[in-house]
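Here you get one chain, nothing else, as structure tokens; it is the form predicted on its own.
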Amino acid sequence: MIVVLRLGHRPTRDQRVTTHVALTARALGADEVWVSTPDPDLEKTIQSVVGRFGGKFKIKTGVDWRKAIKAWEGQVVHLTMYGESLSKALPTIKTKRLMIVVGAEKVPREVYDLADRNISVGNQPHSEVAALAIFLDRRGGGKKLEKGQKGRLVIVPNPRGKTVIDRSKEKTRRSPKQG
């Protein structure tokens, strides 16, 4: 069980980035994303993706992050620029129950203290989406993106266009060749 906890989501400012956090979490093997701020539109967007592309991924918004971290039965990893090196820390994370914390705005100091591990994907300013993607991809051995979710829509690799199979219509839609 892997849960990504998104802190500090501001719906008017962070909508797109938080959506990308959730999509990245889903695509790279997380089971759920929890967002500290209530956002029914975000929930609908992610549920729509899961409905079309498959999987059992869940989203919850309006989560009290302090209670969630304190109640978590497993390891809590906070991704930050200021933590221990990812390459050194990752081999030591053996638990299957993992909460990965990513921030939006400035992360409260308390998060650093509540987390079991503060792990740095890099020590330069970077995106929380990139940090999450790198962490999950390395943890999954680079294989998660190759696994399909067996959804209604399936994207077929195509070097010159888009091929999407809609299983509900049992029909393949192809875009024109892209030059």
The other form holds:
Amino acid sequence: MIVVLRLGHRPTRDQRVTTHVALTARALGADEVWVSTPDPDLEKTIQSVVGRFGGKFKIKTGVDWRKAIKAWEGQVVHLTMYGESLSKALPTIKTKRLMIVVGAEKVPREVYDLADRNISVGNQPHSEVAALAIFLDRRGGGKKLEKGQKGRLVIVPNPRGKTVIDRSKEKTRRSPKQG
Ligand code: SAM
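Counterpart to the form predicted on its own, namely the form predicted in complex with ligand SAM:
Starting with the chain above, the whole complex follows.
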């Protein structure tokens, strides 16, 4: 069970980045994303992707982050550029129940203390989406990306155009060649 906890989401400013956090979590094998601020539109967007592309990924918004971290039965890893190095820390994280915390602008000091581990994905500032993607990819041994979700829509890798199979209609839609 892997839950990604997204802190500091501001619906007016962070809609796109938080959507990307959630989609990245789903695509790389997490089970749920929890967002600290209520945002029904964000929930609808993610549920719509799950409806089309499959899987059991869940989203919850309006989650009290302090309570959620304290109540978590498993390990809590906070991703921050100030933390210990990913390559050294990763082999020591053996739990199956993992909460991964990512921030937005400023993460409260308390999070650093409540987390079991503060882990950096390199010590340069970049993005919560990049940090999450690299963490999940490395933890999954690079295999999670290739795992299909068997949803209604299936994308078939295509070196030039787009091939999307709609399994409910059992027909293939092809777009014009790109490039
Ligand atoms: N001062 C922040 C920090 O502690 O990493 C940078 C803010 S950044 C805009 C938003 C989020 O991206 C951070 O809260 C953290 O979760 C993630 N992040 C950015 N750079 C990272 C890095 N090098 N390693 C791990 N996480 C990072």
